[in-house]
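In structure tokens, the next block holds one chain alone, the form predicted on its own.
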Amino acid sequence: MGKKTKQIAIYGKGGIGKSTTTSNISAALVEAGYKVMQFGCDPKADSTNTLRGGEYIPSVLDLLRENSRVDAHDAIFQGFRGVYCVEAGGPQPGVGCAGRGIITAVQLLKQQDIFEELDLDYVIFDVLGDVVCGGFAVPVREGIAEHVFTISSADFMAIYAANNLFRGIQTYSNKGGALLGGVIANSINTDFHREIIDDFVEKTQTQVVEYVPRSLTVTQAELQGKTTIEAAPHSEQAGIYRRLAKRIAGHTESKVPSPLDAKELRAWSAGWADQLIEIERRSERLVANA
């Protein structure tokens, strides 16, 4: 009998670094000898790319289109160092639900016992998180992520779309749905970001798994199509996303996070904008009187 497969949803509102982190993670991961899957859950079918040069693969819903029955093997394509890769894609424009293609492929891989058959160690769900509902909330909802992790800048937007998977996975804690893992926190290259995400995390009861700051290496290796870690893996940013690898393969405990509602968030966020224009008054007075 194999052994038990990890299973790590990652979440995060679009252009927050989500697949650029997620895909330095499952590369980190195989290069330290883990068999890993990465599977892409947003529509437009990119999350892989990076860990095969740049390349786009068939999604399971485009293998769909073309036939009726499709061997979970042809979704299936291999890329850094073995990484498997797959992209649930989304319907055509236009039509369906964006999240049809995660609840399709989960059955899809699940009905044929495809993580059994490779022997994971990992599967890394990567998951657009504007929303957490249909079939995005399906690694939450229904369990099949053990734990979940959110990227979240120190932008607003970003942290309303953390807070907002906070109370998808309160609402499904008591029904056997995953739990929180913590916060990557993506961007963080001024003292200000960080004691934004600090006190965001604080006020959720949660904690941040790592800091992560916004580097030219990794729009370099993306240039390249390519992860940090194989296009400059002697870089401090490779080093970053090695240790953050490390610790959400070692996490073992999550939990139910508190999140904020509507007027508390709004209340907390205003709190902040008055400091930062505080900030900016004390730089300008020293700037005249200079």
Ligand SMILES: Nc1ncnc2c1ncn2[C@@H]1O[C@H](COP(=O)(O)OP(=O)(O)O)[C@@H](O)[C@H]1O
Contents of the next structure:
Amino acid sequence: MGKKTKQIAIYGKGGIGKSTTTSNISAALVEAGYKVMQFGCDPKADSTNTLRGGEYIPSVLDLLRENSRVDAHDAIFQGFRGVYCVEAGGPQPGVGCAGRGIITAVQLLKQQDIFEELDLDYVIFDVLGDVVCGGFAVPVREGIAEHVFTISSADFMAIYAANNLFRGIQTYSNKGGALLGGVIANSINTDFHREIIDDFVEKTQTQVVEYVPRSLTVTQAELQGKTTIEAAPHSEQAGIYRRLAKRIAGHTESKVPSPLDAKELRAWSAGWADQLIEIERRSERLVANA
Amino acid sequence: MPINLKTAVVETREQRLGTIIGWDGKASDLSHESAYARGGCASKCGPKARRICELRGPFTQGSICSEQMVECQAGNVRDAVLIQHSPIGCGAGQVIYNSIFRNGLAMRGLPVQNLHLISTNLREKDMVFGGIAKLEQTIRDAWERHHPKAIFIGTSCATGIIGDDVESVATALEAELGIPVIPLHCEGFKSKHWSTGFDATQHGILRQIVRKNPEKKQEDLVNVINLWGSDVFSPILGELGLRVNYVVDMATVDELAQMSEAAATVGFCYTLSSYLAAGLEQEFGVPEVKAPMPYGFAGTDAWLREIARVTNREGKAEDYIRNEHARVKPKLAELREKLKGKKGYVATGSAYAHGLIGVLRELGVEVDGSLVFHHDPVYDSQDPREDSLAHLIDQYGEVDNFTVGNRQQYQFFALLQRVKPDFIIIRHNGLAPLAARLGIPAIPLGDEHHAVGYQGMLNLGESILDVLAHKKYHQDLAAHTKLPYKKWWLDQKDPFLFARSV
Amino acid sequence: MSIVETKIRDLPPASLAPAKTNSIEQIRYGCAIGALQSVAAIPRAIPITHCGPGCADKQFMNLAFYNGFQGGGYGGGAVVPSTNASEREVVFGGAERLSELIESGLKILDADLFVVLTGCISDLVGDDIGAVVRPFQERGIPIVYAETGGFKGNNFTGHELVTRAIIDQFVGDYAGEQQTGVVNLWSLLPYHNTFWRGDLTEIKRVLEGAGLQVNVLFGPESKGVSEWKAIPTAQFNLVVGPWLGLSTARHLEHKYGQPFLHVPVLPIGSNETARFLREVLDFAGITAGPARDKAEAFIADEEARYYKYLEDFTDFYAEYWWGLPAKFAVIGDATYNLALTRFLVNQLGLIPARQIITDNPPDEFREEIRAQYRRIADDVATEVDFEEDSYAIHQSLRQTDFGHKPPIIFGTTWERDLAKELKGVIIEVGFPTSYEVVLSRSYVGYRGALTLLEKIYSTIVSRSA
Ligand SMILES: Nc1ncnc2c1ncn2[C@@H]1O[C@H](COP(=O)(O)OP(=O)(O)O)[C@@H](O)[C@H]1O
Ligand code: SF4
Ligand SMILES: [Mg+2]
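Next up, the form predicted in complex with the ligand, please; the one we just looked at was the form predicted on its own.
Everything in the complex follows now, all chains and molecules, and the chain you saw is the first one.
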């Protein structure tokens, strides 16, 4: 006891690769000997699947639905090399309040002093979406995560989501909330993708922590219900995840980002869209000429 | 870890203690199922809480919420302001708690004033865009208007759902204004029982008001955790050379701050005092007096002796106890004579009911039924000397029809039919009208100290005689009113007909 | 030239006046779900609430109990079913819970009409209440629903939402005849107005005395749901008060082609009541003939009795040695505020020093309300303020010039201490009235006006020694 648990939140739009990346970071950190908990904050409750052989675990909110009092221990499961897995869970789409669900789940663990009891080195929150309501902002608020990373591809919708998150961070930054560690660029396979992301982080005064390529190894691992670290420990992709994990673990100085406002963002994406069309045209011409 | 002051949000009673709000059976069975009797249980129970099977049914009537208890505690601190961060409806409680506050102040001989509660008055727009800016404005208004010694912020269902970040604003303004700005998390939906609201207030006070490293100790000061009751504790504790520090209601912020300097903490009801007393002992080393509550001879004797022991005043206590026994016993005998053959029913908060039933039995009044609004299988200290239910059963015997229910009027009819009492003792509105319509008079215990101590037995006896005279009114009324329940339901013997055990 | 000179008030300099903020200290209304007491005001109707565990109790205890100690009524107070929504209903939605509550409630409760009201929780998480209630309606159960989350507005708003829900979902369509001489009365807000029971009784009494048949709809004189079912058969709707009920009347005009008469001033005293009755009679088309004669006879009879008492009162009013107040303030909802101000100015010749309306009338009505005060008497004009925050209200009263005599303040419990501070007299006439026990007392019409005089001057006289 006595050490301070480092708490990190990873945000990004649905399907962008949050859970995949987070799980690989968690796996890499346990592999390196740390005590790690991955905390899924997505009503889908599938954040930790690849840490547990593809298996779903009962969520905190599932337990809350069934019982009048919940022992947080009942919601904690161990996976790959002892990593602790927790899913907040949430309602069916279209009913209830998922944001409140996250508040509830996080508070429950905090009140029962779980992070201290398990003597954790890292808690990594895998959080859905851009900041949609107060509930989803919980992990960036004071006293929970200190550092936030956002996952984005070069896709505009993903960048919109990242920019929105930056705005959330800005709101909470002067009230002791979490600051931005940087962007994890996912599915970056071309220089062009890289240029878009680089430009975005420059405009918003942040940084890219790692470029993660889209890779079949990831897909194959996922099919076995495993992280890349577990399924293909010697692959190049595993190496990239390890490097990412190390950077995140070693990361200390986070900053307040400068998100683009709606107009700037539109102008910015329009600029890139023009270039994109230009490139496509050129490649079409190439195909036609061939 | 018994009490966790690290997080701003208090742990609910059901989480901490395993509190239930639905149960029906013999008092001894409930006592047996509770933690004190059963001791630790295997895996399912937390560090303290015990799981008692609870009755839950589809039909429920409006209860009371934690936010209301925050209003009536934090909102009644004389030189503080309570901000209700909520739509205007939660603020409606200002009316009742103002009336109670004013009458309480008058009864205690303190200057009468209106309470200082301010609603942030959130509207639809705020539900979408967040209410934080309004909260900040209202904190500033509170400061400019009243220059309070502390500002409490009570949350509400609405702000809990939209997830307003109350802590951050509170922290920033606390630094700016230089007074404690204390978020109290009391969203109504968070707990099934309102007593979590007591804990929420006390949690905030322990975290942000109680003096951290008191320079001096006041070895003759005793914290008395109460509500608005009349000042019966000063004369009693005065006999031991002790001074009373009443908290939380009608106290000043400084009186709250000095709790850490006191020699001990006592209460008149563990439901109310459990959290604060345990917290003061755990965090500040102020011993909680762990004894039966001060009702009836045995309870009051033991309570006084324990206070005397904790504050090193044993000799004085024995004199006082002897004199009081001698003074009270003949009068009690007269009352017993007058109350012979009468049957009473107690419908109040949990620990409080345990005490009152004891007093009724001292008065020779038969009690074979009681409704308590919730049941805590254990209190925060976990000390068996605080097991008020066991004390009742050991000293005064079984209560055959012991029911736990959070003020469900529809069940009350059947409960009363079971035992057919001559009168009922009630605290909390809602049940007395039904009893009245059955021709049964009720004693509404506004002054919660009425039955405390030796004199309390006499007080309660007199009140019963007064209220029995009301019977004429109630019987007349019974002949002329109709209840809003179907005959089929009123014919049912089991008030928990629709419920199942969970 | 006016007899009474109403001074243009010395308003505090702008720099001293606190800027208006969102804060409301010492509330003067509940929230929309407070309309559960409007349901309870309908004989044999029971509200069903889908909200947090405190909402129903809070609205009832404060609107109906610590306000004249009126009691909850047949289906209000502690009877009110509630889902007592918990974390579970918040996170997962509460529709199923509501459904089981209604289903079981139908077995237990004996009522002619159920009205489901929702609170903040349900309205925020977006439970589909229509989908829960409709199957019950399809089974022929008399049940309707209104979404009354607290952030939607105050209990005045809630009252109109509930009224509308009952009309649309329970009363339903109607294409038949309308009956001459029958009128639906829309006036005081039940329970919130401390004297509503007595007042509605008196209004009904005088209208019936004048030969009309009245669907009073709320309170002890209402026949319950049969009266509601009869709404479309009435000749017209009568809205008494500056604004509450107008949107209902407009809706009924649209729905049933029923005309409505809006009388902004709730009548207190003989002159106002006679004027009121004649206006209603004219609107009803009873302008001449035996029916009108009968009505006029009733008015004359009431008037005679009223003035007999007033004559006797004159001995006191003219001769009381120890001084009577001259200036007054009224702090209250628009309906009572306007009614009292008119009575005090016109009947008693008191001088209005400060009038503050506290029920937050919708903006569209405010200009017309202001105009009412500007012609409060033929020769007296005054200004009215709209304010709901008691801190601002009290500051404004402190800065009011009440002249050389102690003022008389018609207000609420919140003004008790302030009245003392100003060395004046307080008459509690509105929510919250925590220091009066009110049963059938009325302050309106012929009889109520006399009671009001008794109340005002007993309070003053009892302070003499
Ligand atoms: N770098 C990558 N290479 C290949 N597939 C990826 C990569 N990142 C994510 N995916 C795939 O994308 C899909 C969505 O990823 P997931 O982590 O579940 O997204 P999120 O948690 O953001 O909703 C998964 O099928 C995952 O395997
Ligand atoms: S239950 Fe919630 S909304 Fe209702 S009064 Fe309590 S805090 Fe306010
Ligand atoms: Mg995911």
